[in-house]
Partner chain sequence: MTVMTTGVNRAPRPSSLADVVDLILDKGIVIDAYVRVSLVGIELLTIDARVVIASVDTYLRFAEAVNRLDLQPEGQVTGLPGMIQGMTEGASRSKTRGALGGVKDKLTEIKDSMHSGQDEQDDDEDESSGGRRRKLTIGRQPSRQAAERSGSTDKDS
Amino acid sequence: MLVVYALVRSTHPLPERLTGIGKPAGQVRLVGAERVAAVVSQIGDQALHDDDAIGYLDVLQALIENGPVLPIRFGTLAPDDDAVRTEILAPLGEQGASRLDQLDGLVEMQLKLIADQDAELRDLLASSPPLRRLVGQVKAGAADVSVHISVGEQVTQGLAERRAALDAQVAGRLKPLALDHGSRTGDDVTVLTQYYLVRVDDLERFDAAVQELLEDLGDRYTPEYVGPLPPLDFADAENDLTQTPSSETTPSRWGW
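Single chain coordinates (the form predicted alone):
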């Protein structure tokens, strides 16, 4: 069985001694067509785990040093080289090569901001006297169940609105330095993740802008700044380049 990591140009140089995921880890190699190749490694009949996603990203980061990389969804498996050629490479035709050309010299940068929840709550209550009074009733034990529910809903909504404002603020600072961008917001309303498609030639300016932004935000946010990465969030979904091929593969459990 093969793990499929990404699409690259057929001439893409592979880093020496690059191994993939699984135990034992197989050597990463190319399965090529005329202009586009798939990056694969051998894996046994073991199930993939979320921890393997770290190794998957390590492979992608190693690959991007030598040219454009179009990630394939984590968890994509193929039974052999022929399946990779017929089910992944052949249907692409020139689309894969064209997309790689479009992504040449571009990388993804990810910024996660984790807010100090206590500080966010203090600011939220300071800005809303009615909510502050309800919270006081709850703390004093003078509120019924409906008030408890209302407080919870208003706090969640208020924190979500604060996150939306932060999202706009950060994007306003960084978006002019990128070709494209987007945001991910989950159930935790104190966490914001943004991702940017940046030219390699602009990385120094983008890094400096992120550093200046973090200094202005202060210590109320814990940042995680990751990159350069292949364009994980900018793969061309219209061409189905990141979908799991064939019934012989394991459906992806990863969100790309």
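So that the term is clear: the rigid core is the largest set of C-alpha atoms that superpose within 1.5 Å between two forms. Numbering follows the first chain given and starts at 1. Bear in mind that the values here come from a model prediction, so they are computed numbers and not experimental data. Compared with the form predicted together with the partner chain:
- A displacement of 2 angstroms or greater separates the C-alpha positions of Glu94 between the two forms, with the rigid core held in common.
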Given for the second form:
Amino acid sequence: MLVVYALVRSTHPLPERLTGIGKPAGQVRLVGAERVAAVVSQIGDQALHDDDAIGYLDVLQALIENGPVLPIRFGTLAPDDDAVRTEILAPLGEQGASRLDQLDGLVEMQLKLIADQDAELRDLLASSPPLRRLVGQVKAGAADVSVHISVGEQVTQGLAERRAALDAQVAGRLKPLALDHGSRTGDDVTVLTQYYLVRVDDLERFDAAVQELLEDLGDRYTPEYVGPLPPLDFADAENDLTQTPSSETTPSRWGW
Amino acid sequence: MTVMTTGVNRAPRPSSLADVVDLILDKGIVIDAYVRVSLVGIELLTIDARVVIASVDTYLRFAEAVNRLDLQPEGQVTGLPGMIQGMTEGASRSKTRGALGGVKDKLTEIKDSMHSGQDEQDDDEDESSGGRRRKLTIGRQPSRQAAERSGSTDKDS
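Would you mind giving the form predicted together with the partner chain, to go alongside the form predicted alone above?
Whole complex next, starting from this chain.
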């Protein structure tokens, strides 16, 4: 079996002695076609575990040092080189090549903001008398589970509104320095994760903008700033392979 | 690529395993024929269950959080963001699994309450309810407790 990690250009220089996931770990190599190659390594018939996720990310991060990388979903296996050529490279090669050109010199940066939940809840209660009344009912002990759910629903909605406002505020500041961006919140809406597609050459400016932003936000949010990452959130075939990033978020001076 | 050094605290990757899994799961190009999903069964289970029940589970959790919060005198609670983050990170893996356990219980409860109205039409379609339950346990055996619960639910109904 072969683990398939990513698509790269056929000319992509591989780091020396890069090993893949699984035990024993196989050598990472390319299965090439004309313009595009798949990055693979040999693996026995074994289940992948959480820590293989780290190994997978290791390989992608080592690859992106040397050129554009189009990640293929974790857990993708192929029986042999021929299958990689006929099932992956043949159908996806052309699109892959053009997406790789688009992603050249770009990396993904992630900014996660974790809100202080108790402070958020206190603010929310303070700003909503109806919600306070409802919580009072629950505390009085008379309320049945539907009131509990209603409280939780209103809290979730309130937090989601705050998260949306934060999302817009942060994106407003960082978007001008990125070519594309997106965001998501966790189920519990106390965490906002934003991801940006940034030119490597602009990383220093982006860092500075993030730092300034975090200073302005204060200690209300605990930040986690991660990167440079392979463009994991910008690789998806259905959405991104067939279209260039929207012109709204693409400054014209880069010409695409 | 050279690593820039600036004042901002930038990590090359997420600090916890759970965050790495979050980072890569569901990302990247899908090659249908070759995605062997069973390899990451536990994570799939998480996602699958989330779709079904996440909202109610979250609602109840927040209701609880609000109640707990309200009981404490003003000013006594000084939430240290750092501490909270530490707790969040430490708990995030178990949170996912714990939430799943909760999901199963909640599902059983909800099924109980729905079944009273639904069972008449489901009686001759035992397979459909079995199918639903199985969907929640892809890649992992249901806990004995959950299995017993479900079993007793079926007997009761």
